[in-house]
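Given next, in structure tokens, is a single chain: the form predicted alone.
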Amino acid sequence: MSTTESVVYYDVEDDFAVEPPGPVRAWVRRGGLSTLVFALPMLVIFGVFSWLPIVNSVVMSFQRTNLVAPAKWVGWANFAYVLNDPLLPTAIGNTLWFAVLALLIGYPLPLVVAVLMSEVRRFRGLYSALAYLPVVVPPVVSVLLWKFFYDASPTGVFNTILGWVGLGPYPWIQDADWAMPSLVLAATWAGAGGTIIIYLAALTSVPPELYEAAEIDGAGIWRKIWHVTMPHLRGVLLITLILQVIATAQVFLEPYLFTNGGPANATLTVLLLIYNYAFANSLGGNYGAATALSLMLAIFLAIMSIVYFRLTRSWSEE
């Protein structure tokens, strides 16, 4: 039969060809139809509150504008405004160092938790409620609670408890050294709670003989962990480690709320900055310069992920 002949089915009941249906209706056949009509609802509404917004921030970042004028096309001035102020070396700088001591103490902290949490016996609930519960907190009363803590004074919450062993009394919040090891501890009280949750899910999947393979063979606790626990939680290391990276260079709250980027400019981050560029001066904020640096800020987030996750895409398939 030549490539050109069309192919012909027989229905074996009645004896008689039968055309094979076109594409369209064999898609219909499947289902495809009422797949698009119910999905159809979420693309609508995800593309108007989502896809949306990204494309006029993109034409945004070209324009100079403030919402109240109309908009002017100055093509890449915004971003060569953004690459020549004087503040954009510190905001990055910042948001680094709050990132290196955010995986510093942040990251390794949950596991740890997650970990011992796993080996209770009693009242595991009850632990994972208290460890979760910082997170049901409202930033703002968090914010408060941490301010009223921070207090410099020798008679400050956290320099009364230091003084009994005889430290202190430390500046906290108010001195530039101090202040970003401050954001980070306070970010890292309110966040670590959905990690450790996510920790404690993974670790129900570890094989409970495996353990008592290492028991068998006189492992130890550290020697359980690093052996049987760790290799198992090798995708969710991965995915946590990436999640808090991109967390930490979108680091907002905590710098604005507890000390507007001071001192001296010490916890002026990226987004803090992007804050300033649109709403320093009320109605008169450079909106094109702030999108502009989200869209940076955004391009190069997304180019870290996808190199980070091909670097690492055959160690977490091991």
Given for the second form:
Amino acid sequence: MSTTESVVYYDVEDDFAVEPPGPVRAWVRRGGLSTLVFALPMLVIFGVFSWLPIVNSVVMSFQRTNLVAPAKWVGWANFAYVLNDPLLPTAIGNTLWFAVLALLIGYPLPLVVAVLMSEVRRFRGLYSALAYLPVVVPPVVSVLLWKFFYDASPTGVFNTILGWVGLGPYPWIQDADWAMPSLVLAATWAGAGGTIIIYLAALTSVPPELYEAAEIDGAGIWRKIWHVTMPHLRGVLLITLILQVIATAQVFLEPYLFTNGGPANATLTVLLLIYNYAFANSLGGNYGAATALSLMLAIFLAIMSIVYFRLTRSWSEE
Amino acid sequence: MKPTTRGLALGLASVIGAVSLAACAGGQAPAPVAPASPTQDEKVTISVVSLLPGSEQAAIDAFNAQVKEFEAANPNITIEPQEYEWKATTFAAQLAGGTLPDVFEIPFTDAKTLIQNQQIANLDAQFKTLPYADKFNENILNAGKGDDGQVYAIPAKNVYGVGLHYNRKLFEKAGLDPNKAPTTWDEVRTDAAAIAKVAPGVAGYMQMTQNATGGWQLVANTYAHGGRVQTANPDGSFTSTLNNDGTKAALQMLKDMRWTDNSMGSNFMFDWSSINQAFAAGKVAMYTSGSDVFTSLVQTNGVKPETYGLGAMPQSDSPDAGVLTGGTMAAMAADATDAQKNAAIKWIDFFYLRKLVDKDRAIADAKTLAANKQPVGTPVLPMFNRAQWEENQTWIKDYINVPLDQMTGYTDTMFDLKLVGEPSRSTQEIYKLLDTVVQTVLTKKDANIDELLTKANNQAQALLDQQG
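Could I have the structure of this protein in the form predicted together with the partner chain, to go alongside the form predicted alone above?
Everything in the complex follows now, all chains and molecules, and the chain you saw is the first one.
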């Protein structure tokens, strides 16, 4: 009796118990639907504003269009155009030059500052705030400010200051040879704060007893830095290095605002060239060439990023 | 450099380009242009070019007064003033992105290609409603006509000849006669050196170098030396002649002033607005630009009128020497509606043109400007003909407040010198190639002018061939 009753009961009240649940229902039961609903706005926004434009630009790199008349398929013509453009080697060379200068000036400087700051005991917060302050200044504002400082006349701000110690006047951004180092200097000032904070955080992870042990062994400050601090920063240094290389490959703001690629194309970078292809012509840009070069740069940066992920993985596994 | 998480996004840089490009890709094809008869009643709002960004309050007040007057006469039209400066390097992006005012301004040189590309609207029906439509100088009007003979862009605002602008105060300081503008390039060179000597940090003479304006002014300088930068062939093709003797002479002069005399100061990156700024600030003693630039020097840069002088573009002995002339046209984006176009033509008539041909309107306009202490009477070239232009000058005689006696160097010869239009093909692109040439000459001591021009000429020819 009771068995019969229980069978009836299950039949009437609960289908699921009789048949095994389907995969969709199981997915819904596990909360998949609500996850999807929550994720949907993000997916739509990401799809419409990120992936759709990316796909469109890949398509556009094989077309000739002025965004008004219907686009024409041109095969690899845009890529051929870009690769034959005499300005491309100039732009790549300038971008590499920027990267090298940034490595020479911009890479070691934050490290030195961070190590020095970690050594001081008093006013540490003040120093941190001062070091980070330039990062807070909007980039356009800082560029315009530096542009003013870089006035090449003897009465310019930097030239006046350097004149007090008998140096200069220097041409700064008004000279093809000086322009790029000047840009790197300003970019370093603007960006060093963020890196300094990263290094400072990494420095706190160095166990103090290692310094004490080194001191007992008679190590001075430089030997402590070289034998204790640096090995602990190795991983962070590697990451910041690769991130910097990727960031410098994309340098746009400084050359665009300081010199617009001049003087005489001395600061024309790859990204500025892309911008110029697309937007600098008053009669409608060469959007095909711009997207073609964008695509090539994207592939290059993707390779860089893979290297980055490989390296960071091996670092975190150590 | 700041290594940041930027690097994590694969190829973010390219994505920036890609996103901005593709975001524009959704732009719609222009609606078929159907001339319509203007209607009176429909309520419509149009945005129009007001003044340059950063203009002084008095200039804004004067403009607003004109808007009020227009709206009172046309109650169905609302005007939205929008600050605007045409720049070769931003115009295309603004047009594609739809951020231009409804009625915007373009240089003569660009209209034909914009029409071919179907990027600007057909305003023919509206243009024909102007009572003086048939009185325009045909050459000027032609710049805004399509292959179909219809009017797409309407001459507006100005027709200029390039002149030599100079700072009278710096002339006096150097012991030069401020009432005597240099009339030859040798005099320009001597005067520049004299000024640079007594005023350290000041450029005795400077030229624009950036954003296609470097090429624009080098071509003006080329014409002044009797050269031309492109020639039309009987078969319809064009030949680039950037390596002509006039351009070489113009560049050699810059090279000598820069590296031998050191009379060009120490800043060499200027475009139209930044050289105006430097001139008004007394950092540049002489430069060449459109004859009408005084108005924006006053409205935007606060130049002191008593320091300003305008001379004719110095001409070489060559029989081909001439003055570069150009100007501004009013146009609308291809997707403008008929109601907008009908409103726009009324605004173009009211703001730009009627004051040139109608006595009452000329006086009313001059009165408003003068009351707001805005320049009246800045020298421009006639849009219709010389007789009409002279008549117009007599109408507004009482309101002219610009120091015309300091501009006689230009006005005395403005109808005598040969006027030469800008190169008609790939103009702005060729100007940009020449930017690089001018910048190189001014920033690299060992620059080889012949080599630079040969290289630029090959590139320019490729552009011309591409355009067919």
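C-alpha atoms forming the largest set that superposes within 1.5 Å between two forms make up the rigid core. Residue numbers count along the first chain shown, from 1. Small disclaimer: the values here were computed from a predicted structure and weren't measured.
Peer 1: Spell out whether the Cα of Val28 moves at least 2 Å between the two forms when the two forms are superposed on their rigid core.
Peer 2: It does, since the Val28 C-alpha is displaced 2 Å or more between the two forms after the core fit.
Peer 1: After superposition on the rigid core, does the Cα atom of Ala264 shift by at least 2 Å between the two forms?
Peer 2: The answer is no, as the C-alpha of Ala264 shifts between the two forms by less than 2 Å after core alignment.
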